[in-house]
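Single chain ahead, written as structure tokens, the form predicted on its own.
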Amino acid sequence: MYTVNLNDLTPEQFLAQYWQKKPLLIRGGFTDFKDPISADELAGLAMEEQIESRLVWQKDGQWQAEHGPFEDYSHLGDKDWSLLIQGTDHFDADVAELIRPFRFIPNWRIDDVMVSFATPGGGVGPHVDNYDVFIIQGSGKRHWQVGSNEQLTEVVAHQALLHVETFDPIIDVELMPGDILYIPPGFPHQGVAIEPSMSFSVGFRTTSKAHLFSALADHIIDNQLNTDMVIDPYRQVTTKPGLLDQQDFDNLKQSLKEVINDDQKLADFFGQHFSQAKHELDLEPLEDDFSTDELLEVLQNDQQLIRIGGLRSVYLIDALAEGSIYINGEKFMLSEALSPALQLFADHSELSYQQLAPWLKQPEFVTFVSQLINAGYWYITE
């Protein structure tokens, strides 16, 4: 289990002073840090079709990029290239553990853990991200530069790479194993490997307002909500047929407000949308359903329930009070009395018999837990 030291800042102090405000170098953020995944294991993941992988390299001073899967790297030589795997936490339980120290930020903001291996000189070039990221240095060393959040000209270095022009660094450091670099959105940065090295980026992404409206529209259409027509029973005679007048404008605007102001529908949308996994989950549904009797037996033997990497569970206070929780884009509804038990499945990634015992005599709850296990969302330690 990892424990992070935020330069002796409490999480509250870090959020107040740095979160989405300015970058922070955290020397020795993780003590005695060891790579949770090796370069060879990373290359193995890059062979899988369902895993999002990229190679970035330079050839004759020109940037190149390619999406996986990959099986061979011999043509790249021993310098100036990087392998990057998105959503590695979805496929490796040890990598997923890197998120735990940062869970003072809510689940719905978690993007994924991107892992990269770079040879000397390897990197992805100067760029700007639209999400918060904690870059954890693993084995090896990398030279990082971070600029201020001034407006910079974007440069298309390659059809798959969007860079920014050269910037003056406000942070210019060499990261050692266990060091962490926090970078808010909008701050340009680049990292270049000094020696063969691993890097682990724990990302936290919000969403654009345009995307949020688009997703809400899809949710409304898919669930056939708000299908009632916009009406105008108090229509007045017009002498300007081409005019959409103020009364009509206000009526249409009010119709949209009624959609936005429906807290129950918005809660369902937010819960389902933000609990949807970022990448494909590494699910292993059970061939033979786990019975409730089997569940009780194994839990009583001090075996723990473990949530798979990448699975998102979200609740809203009012919905939870009514017995509702959102898991991987799906709404689960149980009795109101089970709300505290449901909260455990969103707030924790490991659960013991002692934590679940108060509700294990209720068949409805045991059925719910069995359902999660049978779907592959949670598994029992061997």
Given for the second form:
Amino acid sequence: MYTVNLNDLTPEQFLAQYWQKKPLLIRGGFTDFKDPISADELAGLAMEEQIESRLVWQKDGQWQAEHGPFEDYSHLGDKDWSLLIQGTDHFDADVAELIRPFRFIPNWRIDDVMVSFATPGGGVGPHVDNYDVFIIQGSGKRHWQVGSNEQLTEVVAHQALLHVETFDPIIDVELMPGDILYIPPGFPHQGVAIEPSMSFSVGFRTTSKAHLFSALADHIIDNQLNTDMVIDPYRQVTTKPGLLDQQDFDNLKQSLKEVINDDQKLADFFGQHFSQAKHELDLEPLEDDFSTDELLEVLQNDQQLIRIGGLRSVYLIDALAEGSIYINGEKFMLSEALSPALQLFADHSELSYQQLAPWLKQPEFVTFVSQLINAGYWYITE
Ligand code: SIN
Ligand code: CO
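Can you swap the form predicted on its own for the form predicted together with succinic acid (SIN)?
Following is the full complex, with the preceding chain placed first.
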């Protein structure tokens, strides 16, 4: 199990001083760090169609990038290229473990673990991300530079690579295994491998306000909400037919506010939207559904329930009190009395018989748990 030391800062101090504010170099954040996945295993994942992989290299001083799947790297030689795989936590339980020390940030803000392997000289070039990231250095060494968050000119280095012009580094370091670099959004950075090296990026996500609005609009349409029309029974004669006057403006604005002000609807939207997985889940639904009797039997044998990597579960306090939880974009509604049991499925990624025992006499709960197992969202330890 991984634990992290954030330069002796408490998570509270880290959030107050650095989160979304300034980069932080954390030497030896992980003690005795061992790669949770090898470069060969990474290459194996890159062969899969449904896994998002990217190769970045330079040829005659020109940046090149290509999306996977990939079978062979021999044409690239042994330097100046790197292989990057998104959502590796979805496909490898050991990689998913890297998120655990950062769970002081809620599920809905966590994006994925991107793993990169780079040969000497390899990297993706100087760029800016919109997201916070903890870059954990695995085996090998990489030279990292991070600049200040001033506006930089963007450069299209390749149609799949948006770079920024060179920047003056405020951090200029060689990362060793177990070191961590925290980079908030907007700070330009670039890593170049010094020797064959692995790097694990625990990334966070948020959204632009425009996308949030657009996703809310989709939610409203999909669920046929707010279908009532905007009306104007107050209408007076106008002498300026071209004018949309202040009263109409206020009426239209009020209609939009009514759409936004419905907290119950927003809770459902946030719960469903932010519990959606980033990448395809590596689900293995059971061939024969697990019966509730089988579940009880297995759990009593002291086996654990484990949440698969990348599955998101989210609850909001009022909705939870009513017995609702959001899992993988879907709302599950049970009896109010089961709220504390539902909460376990979002706050934990492993559950023991002891934790579940108080509720296992309730058929509704046992049915819910078997539903999660039959869908492949949770599995029982071997
Ligand atoms: C990398 O691992 O090479 C890229 C990570 C990043 O810059 O965000
Ligand atoms: Co980056």
